[in-house]
Every structure is written in structure tokens, then in C-alpha cells.
Amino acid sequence: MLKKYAALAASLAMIAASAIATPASAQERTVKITGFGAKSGVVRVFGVNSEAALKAAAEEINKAGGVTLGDGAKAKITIEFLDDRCNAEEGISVVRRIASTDAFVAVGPTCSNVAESLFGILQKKVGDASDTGLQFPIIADVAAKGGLAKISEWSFRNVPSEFEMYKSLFAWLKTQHPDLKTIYGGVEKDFAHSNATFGVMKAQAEANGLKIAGQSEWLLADATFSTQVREMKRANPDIVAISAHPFTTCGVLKEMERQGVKPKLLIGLTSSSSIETLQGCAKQAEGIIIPTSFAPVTPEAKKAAEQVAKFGGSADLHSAAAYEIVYILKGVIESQKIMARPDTVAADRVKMREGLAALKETTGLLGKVGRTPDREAIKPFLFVHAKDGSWQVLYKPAS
């Protein structure tokens, strides 16, 4: 009997010890970062990759101890990702839902048309009492149309300048292929990013002495391209530049093969320097040259690519930007002493905006990333080409 009471006493002691330990566990803090973008529709893969990259970076940070809050407490980062379906109205609705919570920042969107409309509902100028726009910081990882962050002082981007990338590419091509004289373009006419970059391609081509031999247009969801490629064939250009995402890029390249269109050089859109293009049409894409702000050429980039793959995504210039953003946000949380409590949400949003706006430089996977006064990024980039079923570095411009 004495032994029975002793065992019972020991059990009660263990329960008491557990009860004392519980409050410490309950006090563990978390910081939720919400991403949003296209996880359905034709461009869903970009949202899938962004979510995987956000989660990969968060896991790394958490394993290293988490993020330090303004009161000195350590917190783990959790990631939530919402689908805006690459639709402007849905994107606005998603962000209004995020802003109705304790969130003090959001990451997204995928599509430039969503970013353009979404940034338009944010307060344009900080401190303008007459502007009732949403006062909520957003940092974009994918939306690539140039100049979008200028729309609001609450909007930021970690996106490379495609103007600088194609300016450099066409200048380099002029030195490498002075014999090429004509260029023909193709563009997804209903997609903001494709259209904007197509304008950049044409302007830079002409600036470097190339003659525009014509252009063809199609839609993001198109599946047949025989008419457009027939027009391209009649023009018989030296270069074909395709400003389209992997889905229609592959469709056009396959139709070019079918009709026997063989330009001396192919140029692609930044977003098509991805695994999706190689999975869809590696053979037809052989040789296509694309500028990009990501390639697994540094130890950090290689590690990030492996981590993103563990979460079911692939690393490219867009998802790499999402990965970098989590580290940027960690730095701002710590430097601005963000509290991440329900009673500090408004103050935390202001601190986050001020911290992001104050950044002059961040650390990227390919090197240092500059920040501009209008909240854009100046990212290092290189040129890759499709070769033997993979993306290989063709040239790295001097930074």
C-alpha cells in the first residue's frame, strides 16, 4: 500500500511540474506572414512556387531560432498563402481580408494587373489625412511590370528591373551577333507583364540597330498559334523575341517547329526562364536566351533551390524573390522592434512601412540588392540559355 501511495505521489508531482511548464509553452509567440497570388488558373504555378519559397525561408529562420520581437521575445514565423486567381477584384478582396486581421504586412501578388489595381486602393502618400486609402504595407515578389511600386508609398517590390535586363541583353547581343539585322516579336496581348516587357524589348532592339520585321499577338489561354507563326514565317526574321509565359511560349515554339520556322536567335520573357518551360518544351526551347535574376550559381542560391523543392516548388527569379522577402521582413521586424501583438497592429504596420522604405540595400541570393527611393529593387542579373534540358549561364554582365 505504501508503495502504491508513493507511486501516486510521484505521478502528482510530475503533473504539477507539467502544469508549471505549460505557461512558458503557451507564451511562445508567432508571426504570421500572409502571401497571396495565383494558385489557380493558367499561371497557378507561380503562386505554388511563391508559397513554397516563403515556407522554405520561414523554416530556415525558425530552425535558427526565429525572429526577435520588440520586447525581446523570440517568435516563430508561420506562412499562410491565399489564392487571388490572378484577378484584380479577387486580389483586392484578399488583401482587405488580410488587413482585417492582426497582419502587419503581406507578400504578393503574382500578376501585374492585380498589383496595379491593388496598389491603387492603398493610401497614395503617407500622412495625407484626406486620403482614406488602405494603410497596409505590401511587398511584391512576382508582379513584374515596371514601376508599380510608385503607385503608393505603402507598396514595395523585390522584383528586378526588366528595363535594365533587356537593355543590357540587346547591347550584349549587338556585340556578339553583329550580323543579325531583323527581329520579330510575339506577345500575350491580354497580360500586363507580357505587354509591358514587349514594349521594352522592341525599344531596346531598335536602340541597338535591329529592324522590327513584324509582330504577332495571342492570349494567355490560347492553345493554337498557327496563324501567328505563319505571319512570323513570312517575315523570315533573324531573331524571334517571345514575350509570353511558359504555357504559350511552349505552344508557339512547338508551332514554329511544326512550320519549320528556324530563326538564328530566340529571346524569351524573364518569367519563362523556369522549370515549367523545360518541362513543357525543352527540345523546342533549346538555345533561347533569357535574362534572369536567379540561377543556382552561389552557395546561397543552391541551398535556397533545394529548400524550395522540399516544399513542392521550384526556384526561379520570382520564387527566389519571395524567399529573399522573408529574410527582409525578419530584418525589418528586428530593426523596427515590431511587437506583433493584437494591440500593436496599427503601430506595427507603420513600423514595417517605415523600415522597408528606409532600406538602402538588402542581401539577395545572387548578391547585394539595391533599393530605390521609389521602393523598387536593383537586383543583379545574368543571361541564361536553354541547353540540353537545363538552364545554363550564358553571360554575367558586370554589375
The other form holds:
Amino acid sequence: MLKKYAALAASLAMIAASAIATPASAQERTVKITGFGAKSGVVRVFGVNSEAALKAAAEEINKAGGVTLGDGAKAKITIEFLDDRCNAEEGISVVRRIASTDAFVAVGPTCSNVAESLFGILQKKVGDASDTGLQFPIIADVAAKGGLAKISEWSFRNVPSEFEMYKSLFAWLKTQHPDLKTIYGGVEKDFAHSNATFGVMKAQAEANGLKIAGQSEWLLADATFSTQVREMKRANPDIVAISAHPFTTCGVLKEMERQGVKPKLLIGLTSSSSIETLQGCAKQAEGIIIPTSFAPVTPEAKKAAEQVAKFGGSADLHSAAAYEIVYILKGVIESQKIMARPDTVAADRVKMREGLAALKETTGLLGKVGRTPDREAIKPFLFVHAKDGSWQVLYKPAS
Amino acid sequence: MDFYLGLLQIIGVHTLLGLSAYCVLLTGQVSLAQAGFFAVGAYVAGMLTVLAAWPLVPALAVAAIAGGAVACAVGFPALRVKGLMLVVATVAFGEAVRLFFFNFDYQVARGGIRIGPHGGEGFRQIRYFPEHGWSTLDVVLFVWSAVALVMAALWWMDRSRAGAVLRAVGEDELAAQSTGINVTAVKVSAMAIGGVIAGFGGGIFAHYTTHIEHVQFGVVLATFAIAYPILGGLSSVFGTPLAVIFIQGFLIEGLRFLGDWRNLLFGGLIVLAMNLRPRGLLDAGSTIALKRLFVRIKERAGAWPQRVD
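Please supply the coordinates for the form predicted together with the partner chain, as a counterpart to the form predicted alone shown previously.
Time for the whole complex; same chain goes first.
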């Protein structure tokens, strides 16, 4: 019997000794960053790409030693990604779920309509005791509709300014193609981003002397476009500008080919400068010009694109923003000395918000990214065009 | 905690939506117009609190009246059709309402910015709750007080002659008519009551999501509205919240951790639930069993010796 007790005591002693002998593993800290967005439905691919980009950046940072916390400890970054199905109610629920944990920041969402709702539930002005809105920082990677970050001082975005992009594009077209006089617009009317950007395109086209020859509208879930393209054909424009996501952009381009509509120039929506457009209709999209804030033209961008592909996604202007965000958050965690402990959650959230608000410039994959007082990004951009089944740089405006 | 309170808000508002369809279903009508009434309530209440700076309760009251009035107006022509044709007619109405708000633009300048419904881009900054110091718990209590009131009213109606009349029309319209029941009045009344509840629920919905737009009020929401009472069971008003908890609490929120698999399981689990409980989660048998249980508990409580000091 004594032998039995002795063996048991020895085993317990060994377990205790091994626990004491591995202080490094016991002390290893982690910082969880939660992303959220659409991982189902028509825009599912954006969520898939964002998750892959977040994971790719986190892995790079972890391989380089992780992030340094306020108490000097090193921590690894882990990524979790939640699906909000591009639904505002679910987006609010997801953010409340994240805010109920130790998280001090969240990255998302995909859809602008979700961003509008959940930025609305955040406290509008920091320190306003009469406003009971949620006090939790969120930084958006994809939701691209203009001016969303101004809804709350807790909301931030790392998305390009489409106003600047299309302003620059139309001004450049005026110098390059002075012979083109008319433009026809096509818009995916029921999607906040494409609808809002269409307004920007139209205004910039007119500002640069182009005459609007007409416009057609369709919905995100539409699959037939014969009527819209017939109207387009009747207008016989020099330029066709399509403000739609890859799925319906391809539908329209294929219908244009079927009806023999061949404008002298095609312009697309920023979100369509992705691999999905080329996978869906590379032949029909040949020549389409799109401004974008990402292309694998720098060593950093090429490396990021390879890393994102390893995690099952593709790098485009949206997922590249997610990739950059992880580095931005690392920088803020270190500069603001965020502790990432359960007892410092509220303070960490305030530090994160202040850190993000204080940023004047961040490092992006295409170069320096400016930050505006209303928490938006001024990202470098370039014009790409579809050529031989790939996106190729057409022109890089001087920043 | 905030997350669970937020979830309770969603369940509460969807319960109101489900109850609006419950009233109509009692008369044997299948209406997919509830999302339309819900949208009317959402926009009316939002415009009153944001543009006219009304307090919330009167705004919700007007939203409920607007929902009821529209439902009443829809009820009359819809009565001319039955069964599948009524489904088609109400879907068409719901889409007409959605497309109306898709094109509805009524913005006013205030403090250097323009506010109000802006067509396809929606209606943002309906921030009555946070701007008036309501905590998440306050909103939950408000929502569930409204749900309790509506459920109590429907429960009372179910037990009164009015409930019997509604069910009689639902069971056999011809037989009901032959006993002197004015079927037209009953059906329109049910539609109007459903519209009032949907309009009221829509008003609350607009205020907790802070941003509304046409896509939120499409066929999917209309399908959810009718699925709640059908899945919950029409024998009792308590079946609807049970179904909302099952769908919103378990299928949508509870299974979120499953990632992509959640959407695959969603439909499958609803089919499974309907197969296991073909007359609803809370069918007549369950209701009677629950009643007996309550009576037994009451009897036991009464049989216990009273303490005499």
C-alpha cells in the first residue's frame, strides 16, 4: 500500500516539477483580434479574403516575435472571424458579442449597410456622458461607402477615398482621351456602396466635361441584364461606367458582348478590381479601367499577396486593408502600452481609440497612408486595367 | 451581459413581428405582407423622432396606427383572393412597399448635414435610445414590456368571443358565415390588428438598429414573420416567442461558432423541428399538458399545510 502512495506522490511531484520547469509556455500571452463580415451570401468572398488577410498578417507578426504589451511581455496575435451575413441586425449582435469579451478592438464589417447600423450604436462623441452608445473601437477594412467613420468617434476606417480616386481618374481620362465626349452609367442600385459610388462617378464625369448619355439600374441579385444593355446600346456612349460588384459587373459585360455593345472605354467599381472579376469574365472585362488601392507592385505588396493566398484568400484592395490593419493595431498596442489583461479591458479600449485617433500616418502596402481628423484613410492608389486575364498597372497618379 | 441584452432586444422585436402574423394566421389567411407593415412602422417612427424630434412613445403609437391603416387598406382588396393567390398578392404588396422606400427621398438640412430617408442608401442616425440616455437594459425592458402587453392582449382575445370568432373563420369560413359571422369584417380586423403590431415592432426595430434601408424589409423578413407562428404553433400565443427564441437565439446566434456550417444547418434544423413537431413547438397537446402541470402545482401549493405562528 505504501508503495502505491509513494508512486502516486512521485507522479504528482513530476507533474508539478514539469509545470514549474516550463515558465515560458505558462506565461505566453495572446492578444485576440476579432474580425467580422460577410462569410455567406453573394458577397461571401470579401469575408473569406479578409479573414485570410488578417491571419496572414498575424502569422507574420507572430513569426517575428509577436507584439509587445504595456508590461513588457510579448504576446502572440490570434485571429477569430465571425460571419454577420451582411445583415445589420446580425452585425450589431456580433459587435455586442465581441464587446462582451476581453477584446479591445474589432475589425470589420464587409457591408456598408452593416457599418452604418453598428457605427450608429457606438457612442457618437467620446466622453459624452449623456450618450449611452457602446464605447468600443471598430476599424473597418471593407465597408467603402463614403463618410461612414464620421458617424461615431469610436469608428475608424482603412478604406480608400473613392471620391479622390474617381476625381483623379476622370481628370486623367480628360487628358488622355480628350476625344471621348459621352458616358453611360450602370449601377447596382440596391447596394449602399455601389449606389453611393455611382453618384461620385457621375459627378466627376460631369465635372470633367463628359455628357451623361443615360443610366441603367439593376440589383445585386439580378441575373439578366438584357433590358439595361439594350438601353445602353441605344445611347451609343463613348464610355460605359459600371458601378457594381464583380458578380453583376460580369453579367452586364457578358450581355454587352452578346448584344455587341463596344464602348471606347470601360470604367469599373473599385471592388471589382479583384480576382473574382477575372475568374468570372476575364475576356469580356478586357480593358476595363478601375482605380484601386492595391496591386502587387511593391515587394511588400507581393509578399502580402503570397501570404494571403496561403490562407485561402486573395489580396485585393479590401483584404489588403485588413492586412494593413493588423500592423496598425500592433503599432497602437505597442505605442499606447496596451496591457491586454481582463482587468484592463475598459482602459485598453480607450487607449486603442486614442491611439487610432492620434495616427497621422500609417504604413501601407503601396506606401504611406495618411489619416484624416474624421478617422478616414488617405490611401495611395493607382489605375489598373484588365489585360490578358490579369490586372495590370495602367497609371500611378502622383500622390 | 450587453450581448445577451442585445439578443433579447432582437428576440423581442421579432416576437412582435411574429405575433402580427399570428393574428392573421388565426383567420386562415397566409400573409406575406407583414414585412411591409413593419417597414411602414420603421420609417414613420424614425422620421418622427429624427426629423420632427417627437418623443419615442407617441412616434411608436403613430407608427402602429400607420401600420394598421395600411394593413386595413390592403385587407379589403386582399379579401377577394384566397390561399396561394393571397400569398402572391401579399408578396407583391410587400415588394411594392420595399420599392417605395427604395425610391423614397425626404431629407432636410440640419446642422450642416442632411438627414432623413435617402432612397436606396437608407435612413441613418436614428439614435433616439443612446442620445436619450437609454441603457441596453432600459431598451430590453421597454421592448419586453411592449411584447408582454401585446401578448396579454392577444391571450385575452384568444380566450374571449373575439378569439373564437377568429378561429371559427380560420377553421371553416363557410360554416362561420352561416352562423352569422361577418367574415369580411373579421378578416380585415385581423389584418389591421396584425398591421398595428407590425408597425409598432418596426418602429422599435428602426431605433435599435439606428439605420434602416429597403433591403431589410424584403421577402426574407416576411418569411421569418410567418415562420415564427407556424413553427411555434397556432394553438397558443406563447408558441411564437418560443419559435423566435429557437430561430434567433439558437439557430442564428447560438450556432454562430460553427462558421459556414451554420447556414447549412439552419434550414435542416427548421425542417427537423417541423417534422418532429408538425403542429408547432407548442401545439394543443403541449398547451393542455402545461395547463395541467400548472393546475397540479397550484393544487399542491394549496394542499401544503399553512404555517401558523
